[in-house]
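A single chain comes next, written as structure tokens; it is the form predicted on its own.
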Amino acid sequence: MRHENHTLTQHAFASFKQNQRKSWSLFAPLEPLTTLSAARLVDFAGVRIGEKILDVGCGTGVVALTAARFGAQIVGIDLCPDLVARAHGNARLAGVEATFLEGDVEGMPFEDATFDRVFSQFGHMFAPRPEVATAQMLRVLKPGGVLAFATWPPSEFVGQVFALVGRFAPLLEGVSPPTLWGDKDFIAQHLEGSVQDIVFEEGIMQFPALSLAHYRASAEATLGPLKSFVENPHTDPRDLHAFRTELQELASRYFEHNHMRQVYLMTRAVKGS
């Protein structure tokens, strides 16, 4: 594999959130495989009549407006505008309230201690820093309100699936792996000292696929990271060729009746008073 080595310039790190904008930009086709998982997600953590919940790198909104459905009051966040407005045709369809704002979970336009709640469902991941991601969450926070997300363990399929892309085209210095978040220890590491009563639970998504070549062709086509990866100009045809042979050989471990067998992590916690 042919690659140089980079550090997280400002630059850089406008450049690799510009990416991120572009390359999640046609995730919409995966909106019913994250719907079964938004309700869990939500059931998971609770919610209550009159609650304002906020739903971090919202997507389609499919957590949102589970969550909305139960009389809470939502706001949406994603970094990616063409996801925001699907949330926004979403909302209507579903007639239900809920705002959805293009923005940034590493600087959110909140006050502190605005929400009761706050989700995220394979969202807050993709944040560069973990540490602000954190704090962030956190800061809009109400003491006593509940945290909540799910994530990939670096374990199960999709986290090698990302660890793969990561062999291939490796993160900027600087920008964390996403599937650290689907790691334990990383996570109460990162929330110690500002939560209690952290919950762990598993999850299993099921990805319809008709062949090994059928999912890899859908998952090059949403999957933000493969997607750059795939599309970029610069990847080396011989880098391309050897990357789809092992992505259809690590899928062809969860291939099973017409779908990839997919473990994600469940987190809920309360933050401290």
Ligand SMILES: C[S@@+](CC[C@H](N)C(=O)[O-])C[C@H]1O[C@@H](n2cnc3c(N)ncnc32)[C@H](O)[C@@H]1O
Second form
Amino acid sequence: MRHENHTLTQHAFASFKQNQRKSWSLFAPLEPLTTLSAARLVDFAGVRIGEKILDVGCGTGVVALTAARFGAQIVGIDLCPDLVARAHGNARLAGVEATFLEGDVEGMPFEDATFDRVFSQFGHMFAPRPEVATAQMLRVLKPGGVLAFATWPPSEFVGQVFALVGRFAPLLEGVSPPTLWGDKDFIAQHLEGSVQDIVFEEGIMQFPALSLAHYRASAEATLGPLKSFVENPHTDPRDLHAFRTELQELASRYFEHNHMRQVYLMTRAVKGS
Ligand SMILES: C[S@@+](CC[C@H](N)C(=O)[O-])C[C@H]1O[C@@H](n2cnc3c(N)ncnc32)[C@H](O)[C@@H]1O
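What about the form predicted in complex with this ligand, after the form predicted on its own?
Every component of the complex follows; first up is the chain already shown.
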């Protein structure tokens, strides 16, 4: 019986990740936005010549390729093959040597203590089991190495959008809400005992939008869960109308000077020796 439950759960997580793989393939148009925060994260995390750096949930490679400019040897891993292909293209365009591979942060194909620094920009937060992702990132990090990541807090714009989507299309049972990773207590609790010197810093990003309807249209085209909900033929038209009205009302609270204002959180910590 125990075994059956385990198998069922494994199956549920595998199908969740299959959906994630598909929905994140829409993300490439947002690359210019995370390119800016990537520079900020690399600055915050610090990179030295020759270090081995892993970018988890690397998407199109913006963090890894920024770190490469400082002389690091870079490896990126991402669930979504379309984004990994684009990361390879970005590396070629930048004339940078890089390894990008398709893979899951919950089971990474690297030896223990391989990397000097492990980064994740709005990446590992989407793994369904925070304790599994954390254990993996710390496993592949060398003792004394630096873990640094950027996350979207639950109280800020993207966090509120995810909460709204979750009300209309609930997450699979057992999947941790990604924006918990934007909460300092949650982070401290997950890293406690394995790291020292946790440092937090906030950053601000801007999502350009000509109007609230422009933001909504862009979010529906680039954020997988929104697209799935909006395009699902079983979605009740009244729910769709209510969702769109609430999304624009929510967006109106963060809209200024032709952009949505997003405060995000950066975390840096040193793995214990
Ligand atoms: C918001 S995007 C960020 C991409 C990139 N880091 C950036 O800043 O542009 C989230 C990324 O996390 C990846 N991702 C989601 N779940 C993952 C998992 N379990 N393992 C590895 N990558 C994952 C997605 O495929 C996607 O590329």
